[in-house]
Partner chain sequence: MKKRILAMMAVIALGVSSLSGCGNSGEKEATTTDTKEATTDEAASTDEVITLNFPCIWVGTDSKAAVFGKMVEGFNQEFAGKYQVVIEEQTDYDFYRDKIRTSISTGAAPDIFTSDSMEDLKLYAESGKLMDLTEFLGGDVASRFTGTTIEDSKINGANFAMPYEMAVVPIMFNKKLLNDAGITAIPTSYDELWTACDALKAKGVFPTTQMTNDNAWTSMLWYSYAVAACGGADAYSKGLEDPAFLQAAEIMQKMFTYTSSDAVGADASVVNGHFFNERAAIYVNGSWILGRIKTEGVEGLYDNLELSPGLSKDGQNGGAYVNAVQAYFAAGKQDDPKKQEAVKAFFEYITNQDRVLELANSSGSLFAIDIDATKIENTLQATIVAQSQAAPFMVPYFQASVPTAVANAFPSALEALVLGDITPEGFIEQLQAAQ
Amino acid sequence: MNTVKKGLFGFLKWFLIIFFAIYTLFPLVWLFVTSLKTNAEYFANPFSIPAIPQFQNYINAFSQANLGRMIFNSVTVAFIATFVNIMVAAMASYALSRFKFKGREVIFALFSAGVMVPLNALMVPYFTIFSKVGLLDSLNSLRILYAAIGLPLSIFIVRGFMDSFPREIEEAAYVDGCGFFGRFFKIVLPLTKTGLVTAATFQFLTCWNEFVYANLLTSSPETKTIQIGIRYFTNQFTTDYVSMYAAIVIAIIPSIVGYMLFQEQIISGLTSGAVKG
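Model, the form predicted on its own [one chain]:
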């Protein structure tokens, strides 16, 4: 009887694993295959294999929508916003973890509550603020906004690592004559890099994939990001679907590569936070 149960359990386990793997990977595979078709092939049968792979669609994606400039904009926005976000989150997390002051947990609770606030609900206030300070249609508005809206999640992740960081290491460095900034930048940050990488990865992916505020705060072609570029293949009368799908493939490659490069740090960071935080 136990052998039968183990067999059924094993079958069910692998069935669910294979099912969810296909469920997850099929849209990506279909997207890539479709990006190599002609529009005629796509309309004739969306699930067919292209007769001749049309790599020209990727060239069209760059030439029609100026994706090169938009990719550059997205890269600069994502890297700068992520760097600012992580540095501010690290300093705030260190203060909330190490210093005891009245209202410390209230401040942390307010930051944590920010994770649950729907960002689309703040479109009007953000638009008004950036309009008043003259930063509309500027990449700086996206850099500032992305760095700010990612702080709740980054602080929530990084503080767990700061709490688990042994105070004795800092005390030993203090005895050896290391100043406050030396302890923070040379000891605390390097030894909590797992949490920082975890938070930075989530922040970078958020910046790269964000569409709503990029569309709200920018208008000229010089300030558009890659996610906005996907819209350039649709006009009032026609839609170049296959070139648009090629642009989507180009847009999701950095997310996939980034996760592949840092998946070990992300997984270990999340599991460590779950155990220690």
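Superpose the two forms; the largest set of C-alphas matching within 1.5 Å is the rigid core. Numbering follows the first chain given and starts at 1. Predicted model, so just to flag it, every value in this text is computed and none were measured. Compared with the form predicted together with its partner chain:
- Hinge residue among 142, 161, 210, 229 for the rigid-body motion between these two forms: 229.
- Of the two rigid parts that make up the chain, the smaller rotates 16° against the larger between these two forms.
Output the structure of the form predicted together with its partner chain; the preceding block shows the form predicted on its own.
So it's only the chain below, everything else dropped.
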């Protein structure tokens, strides 16, 4: 009986693993295969295998849409915005978690409420602000904006980690003569690294995938980001689907590489964050 149970459990386990692996990988594989087809093949049967792999689609993606420059812009925007966002979120979360002052919870609630504000509703005010300060058509406008719009979620996540971080460790550091900044940078930040990586992951993905403001606030080819590059192959009535899919494949590579490099921290951050938030 035990053997049967074990066998059934093993079958179910592997069935679920394979099912979810296919469920997750299929869109990626389809995307890659489709990016090697011609538009005619794509229209004829979206699930067919290309007769002759069209690597030209990738050349088109790079040469026509200038994807290289756009990837570079996206990388710099995403890294800077994530760095600024996490630093500000960590400081705000530390204050909200450690210091007792009037209105603390109201401030936290206001920060958290920001998650619920649809960003498209803020296009006019943001455009006006960046226009007034002369930052239109500059990557700095995106860096500042992304760092700011990600704060509600980052503070929500990081504060959860800081709340569960034992005060005794800080107190011990204080007794040993560690000052305020020393405690924050040498004790609190390293020990809440998991939460910071979790928040940074979400923030990076937001920055990498954001399109509306990237399109609104930039105009010259020198300031375009990768999401605009992907849409280079669409227009009013027609779309070069296969070249667009090639551009999408190129665009998701940095996310996959980033995930491979930091998967340990990301997974532990996401799993522990799920119960601490």
